[in-house]
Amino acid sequence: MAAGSDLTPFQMENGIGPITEAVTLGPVNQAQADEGKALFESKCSACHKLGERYVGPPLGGILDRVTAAFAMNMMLNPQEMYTRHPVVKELLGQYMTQMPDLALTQEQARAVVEYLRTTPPPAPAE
């Protein structure tokens, strides 16, 4: 069976996990983004930088590359994402480190997404 062939089109685009509907993004909620920044700094920054490869991929501008639901499902359900989602399996092959379960709530994951919306993409490699 081809990688991901057991996944629905929604799961291919938005990941596998508790977020089962598209996340609608309106104007940036600055209070939520501030909470997300604090969470990012305490839970994510040991492995992720915004503008460069580190233990994990750079996350600046990540929402230009994946949906908000995909990012949230990755934060909330990393184990199943690594075992079932072909894009995440590919990332594991590139980075050789699996993201741990950070025990975030859906509200916390949404706050991190809100913060990531405010970050610029990494500069292109020269």
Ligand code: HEC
The other form holds:
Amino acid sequence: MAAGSDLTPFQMENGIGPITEAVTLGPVNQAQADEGKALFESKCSACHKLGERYVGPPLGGILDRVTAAFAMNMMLNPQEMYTRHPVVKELLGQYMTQMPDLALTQEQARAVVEYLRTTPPPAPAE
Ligand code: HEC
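Starting from the form predicted on its own, produce the coordinates for the form predicted in complex with the named molecule.
What follows is the entire complex, opening with the chain shown before.
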């Protein structure tokens, strides 16, 4: 069976998990982004940097690369993402660490997305 052929087109684009509708992004909500930054620092920065590879992939500018729903499903349902989503399976192969379930609420995951929207992408590799 081809990689990901058991997933719907929605799941390929937006991931697998509790977020089952596309998340629309409006203008940046700075208060929500500030809350997301604090969450990022306490829950994510042990494994993720913005501008370079660490335990996991760099997350700066990630919302230019994946949808908000995809990022939220990764935060809320990592195990199924690295087990079933071909793109994340590939990342697991590269990073050799399983992203843990961090027990975030949907609101917290949405706040982290708001913060990550405000971050610049990593500099291109030399
Ligand atoms: C214990 C380490 C660890 C923690 C903590 C962690 N992650 Fe991850 N994350 C990973 C690894 C490793 C991957 C690559 C997939 C895999 O191997 O499971 C990943 C993948 C991702 C991806 C997919 C990236 C891409 O390029 O598609 C996103 C988005 C993500 N993490 C967001 C977060 C956020 C946001 C937090 C905090 C709420 C977080 N992660 C906490 C290790 C971690």
